[in-house]
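To begin, one chain is listed below as structure tokens, in the form predicted on its own.
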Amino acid sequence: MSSRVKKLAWLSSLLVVSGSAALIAVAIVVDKNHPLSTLSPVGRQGREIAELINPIFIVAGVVFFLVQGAVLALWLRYRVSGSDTGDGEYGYYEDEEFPEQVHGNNRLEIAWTLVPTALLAVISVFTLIALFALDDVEASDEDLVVTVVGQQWWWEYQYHLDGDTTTPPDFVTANELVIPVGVDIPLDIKSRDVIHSFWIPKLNGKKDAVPGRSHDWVIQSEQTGRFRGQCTEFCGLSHGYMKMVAVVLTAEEFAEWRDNQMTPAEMPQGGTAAASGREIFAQQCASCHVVNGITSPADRGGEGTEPDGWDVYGEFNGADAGVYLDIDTLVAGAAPNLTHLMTRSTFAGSIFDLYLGAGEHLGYLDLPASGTLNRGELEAWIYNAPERKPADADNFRGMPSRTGLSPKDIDDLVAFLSTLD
């Protein structure tokens, strides 16, 4: 390869890298519909973060192109053609062929030390301002507080309508955090097993969920809708499948949803497929899953046959309400509360839609009555969950398979689950 061709190849590579970086940056900024984008916030906290990082991205982009431009300018200014050996390869340089070597330039060295220092100092000031703003929680402790519990590999939400997280919650749900629009909702973030990290980027930044500790956080949205999130602390086999959804409703819709969530499930009518499914559920599922009003402590190997109430979340670990078993074991030993499963739009850690195409034409509260159940995916999940989502169910991490169930058993089980609205 000739020296001229090599130079052109080097220059082309530099331009391709610079152009690609620019295109990626533009794509990130323009793609406001990306589900995990921090650049299109819908809440107060998310906006504080965006207003901090957007100028930093611009400054970083300017610095990138200044540095790349300087490299290119230096290459063009001081390039030297080597002696051609005649076979298209570079030859060698005699000492007298090299340009004058300059070692050190005090003015330049001082400049490229002070300028970045000043730039980082300014960024630090605005970062601290943003951090203080994120810690400014306007909600009252007497209002709704949600205990967020991370476990392998899903999220649980315990709603305390009076703000007292030391007592059993008023109701419990999983995977989808439902909140009213325009209201700061305090979160009490915990873990039942290993370290997780709670992140719904359009609403706020990340907050770790650490076993044995409780971290305060707040979430708020100025728009109704569904906003996706992701666990961002590596937590085992299905870390990448540990997702969550924030559902933001109007105040009236939230009140209707809340009132429904507080009611226990009803026993299905005898002689129906749902009744048969309830029996299968009691035998196969109730040792982990709770359905308030139907399951009982005896289903989990304990004492008492009275149907579970919401106080089941206060009886496991004393004052640390809602935490199953001994957290020092780093094993959750818990499963999603299914009392109102059919009011949710996702399942299995929010990786599958519970209804077909529901987000395109149905309101959240209309799902149980008008949605088309994603029956195939739900039955496949029940039959062999580890095939759909990696798990270590033998060690109480993730859902075990139920491959011993017949097709009729699964049909009956789904018929029972379909009544949980």
Contents of the next structure:
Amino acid sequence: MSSRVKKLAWLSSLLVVSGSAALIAVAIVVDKNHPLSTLSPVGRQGREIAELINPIFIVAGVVFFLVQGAVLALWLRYRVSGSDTGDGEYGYYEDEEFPEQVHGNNRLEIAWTLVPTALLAVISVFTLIALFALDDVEASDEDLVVTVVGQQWWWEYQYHLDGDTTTPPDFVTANELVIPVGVDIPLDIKSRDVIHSFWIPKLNGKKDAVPGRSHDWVIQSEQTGRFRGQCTEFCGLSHGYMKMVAVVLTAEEFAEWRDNQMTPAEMPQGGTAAASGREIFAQQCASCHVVNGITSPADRGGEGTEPDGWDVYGEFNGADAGVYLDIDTLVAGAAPNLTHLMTRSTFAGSIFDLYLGAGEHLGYLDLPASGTLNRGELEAWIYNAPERKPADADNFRGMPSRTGLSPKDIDDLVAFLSTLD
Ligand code: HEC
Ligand SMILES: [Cu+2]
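Could I see the form predicted in complex with heme C next, after the form predicted on its own?
All chains and molecules follow, beginning with the one already shown.
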């Protein structure tokens, strides 16, 4: 064997060994406290997944060490170790010392076929049991079904309090999926444009949002709190910024939140900053955003007519186009419903906090009254959203910039938005 080949052999063995060591290190330090960790579930379905991962990981770990150990042992045992011949080549066999050459070994081959087959068969039984358990809905008094609509690059939630997803929703919100604790909430997952995937790791696994289809899923949490999620199907430019939060409230808090979400916004009093903000909103924002009780069908081009961009959105709405073109459904089809913007703790695909230090310190329902508005971020967003989050507003993806607004316009707009609690 030439010394070059030998060096290569050394190098590759080294790579295998250090690579394995690195993998083990990663596996050991996997951060259970990470907000997106599946290894510290708080929901029934999430636990189901973790209980499957742990034993399989142990079995896979044993197999890993056995195989790597065998590779190492064979390498050490049959390593070429002749003496230097002085001509720059060393470590080759003389013909008579060549190890005995064998071909085929039935017993070994049958063993290494049967053992993995048996292992995988056992794993698949448990996997199937878990898979069925994941979208199985436990009966409860709650009729609520939430239609989750993914789109580039944020999530919309349409609440159907009677569980009937074929009728218009009772109210619509964005980015933060609010649910009561301890109850299975069925989800009906859809997409308006491309394939996305809905994933709140601590509560359940991933479920794809596919245009033209409706996927059933269910979510449950045994604890109150805020749990982070992330779109996990690459969906273009701002895919990485397409996040969401599941907010789990007690039954009483949930009822309070729900009743508030159903109340339309009130017109600001004349002469205030909020009132002039509302006027700017009607001109600059209401073609996309709905504020129940304040924006009107005329803002979006009037009933029966298709405002600019509707054809585009209608097309992407696919089978659901009729629903979104119906002004009474509260859904603009293009932008988050802002009726209760101030009740959310995050905005723009949950990448910005709407309140400073929210989540850790304040109760969710106290945010509008006692939270400190993240004013700088909100103003920057209104002025030039594509700079804060890459988007393609010319093609109706994301929010356009409004750099024509004066500082006073922005102040007024924020004053108006602040009334939306
Ligand atoms: C062409 C349609 C369009 C117009 C016009 C528009 N927006 Fe938006 N807006 C969007 C879209 C789409 C999003 C979601 C963007 C994202 O999260 O990536 C959004 C997000 C927002 C959000 C964050 C909402 C949330 O819950 O995440 C606020 C606040 C907002 N817009 C305010 C305004 C204001 C104020 C105006 C007028 C100055 C305006 N928008 C004009 C389309 C529009
Ligand atoms: Cu996505």
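These numbers were taken from a predicted model, which means no experiment stands behind them. Residue numbers count along the first chain shown, from 1. Here, rigid core means the biggest group of C-alpha atoms that superpose within 1.5 Å across both forms.
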Could you tell me whether the Cα atom of Thr263 shifts by at least 2 Å between these two forms after core superposition?
-> no
Taking the rigid core as the superposition reference, indicate whether the CA of Ile110 shifts 2 angstroms or more between these two forms.
-> yes
